[in-house]
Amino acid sequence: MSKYVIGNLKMNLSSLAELERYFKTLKNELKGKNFKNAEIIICPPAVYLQNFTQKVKNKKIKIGLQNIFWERNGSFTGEISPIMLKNLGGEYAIIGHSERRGYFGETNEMVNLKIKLMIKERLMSIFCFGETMEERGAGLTSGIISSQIQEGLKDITPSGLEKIIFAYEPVWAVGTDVIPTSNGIMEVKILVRKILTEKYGMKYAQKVAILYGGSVKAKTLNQVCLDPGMDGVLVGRESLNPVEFLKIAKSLDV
């Protein structure tokens, strides 16, 4: 299975000058690099979606969004539909990120609606889930993750499962430089496989990619990805620097 390297640029690249510098650095860093087993996905701010789909022409790099809405169109001021994503050349969307859940009250039910429409439109969802520090301290990690996954996958068929990438994202590790142990990450991976096997059967559960996200850096890849046997990483801050981001991708291109 290929390793996914997903970059979440969040609310950054605040000017066209910054955007152009990003493209220039990315182009320079891609020269001479041939990624065979790393699937690279970049999720810029929505206002730059078309810039990215038009300017990033490397076949190994796909483009996505950081969020979408659960309706195709209509009176939903400020929202972006999967149809818009698809028509502008994007293929992926991050759904259920901890910042969406925390700042904007995104619920498991909303996550489920978004994933369903993404599947219907034949687009790929990057489904985020994870516990807070308080939940972890109270021994609720397994229960929280189980609920997020079960409710997020409500009424989704085994064939729909093929359009979902799972990303374990402990809330307490996002942007903090505090990361779980390899064993802790592996335990969550085993838990997710167990949940999916019980729901869909081993045949489908074994095909699913499970990633880690939360303060990912090149120097921590062994701990957060390779040692626990994860299928890739969801990268935040480091994705803003194409040099570091592609260093991560190259390290996982094995």
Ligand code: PEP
Given for the second form:
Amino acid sequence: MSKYVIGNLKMNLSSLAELERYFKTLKNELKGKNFKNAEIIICPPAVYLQNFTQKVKNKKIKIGLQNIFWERNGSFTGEISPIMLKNLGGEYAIIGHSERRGYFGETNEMVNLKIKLMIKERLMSIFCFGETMEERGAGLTSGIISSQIQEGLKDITPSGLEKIIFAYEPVWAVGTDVIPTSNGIMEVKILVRKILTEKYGMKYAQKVAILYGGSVKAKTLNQVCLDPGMDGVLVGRESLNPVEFLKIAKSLDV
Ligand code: PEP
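Moving on from the form predicted on its own, kindly provide the form predicted together with phosphoenolpyruvate (PEP) as a structure.
The next block holds the full complex; its first chain is the one shown before.
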């Protein structure tokens, strides 16, 4: 299975000048580079979706959004639907990111509705889950992750599972420069694989990609991805720097 390298640009690149600078650096960095075993996906702010699908999307790089809504169209002020994503050339959406859960009240039920519509539209969901520091401290990590996954996958069939990439993002590691041990990450990977095996059977569960996200940097890739045998990484801040982001992609393109 090739490794996923997903960049979440979050609410950045606030001016067109910054956006152009980003494109220029990315283009320069991509020159002469080939990625055989790394799937690179960049998720820009939604207002730039078309700029990215027109200027960045190619054989090496796919484009996604950082959030999505669970209805096709209608009176849902401020929301963006999977149909719009698809029509503008995007193929992925991050769903259930801890910042959306924490600041905007996204629940497991909402995550489930979003994933279900993405599946219907044949689009890929990047399903984020993970525990807070308080939950970890109280010994609740596996219980929290189990319910996030079980509720997020409610009524989703094995063929739907093929349209989901799982991303373990411990909330305490996102944006903090604190990272878990390789063993801690591996334990969660085993837990997720077990939940999926019980629900869908080994045949489907073993095909699923399980990524790590939270303060990923090129120099910590061994600890957070290679040693625990993850299927790739979800990168926040470091993805704003195309040099570092592609360094991560190159290291995983083995
Ligand atoms: C993220 O936003 O998903 C993330 C992992 O952020 P960072 O890499 O900045 O911790």
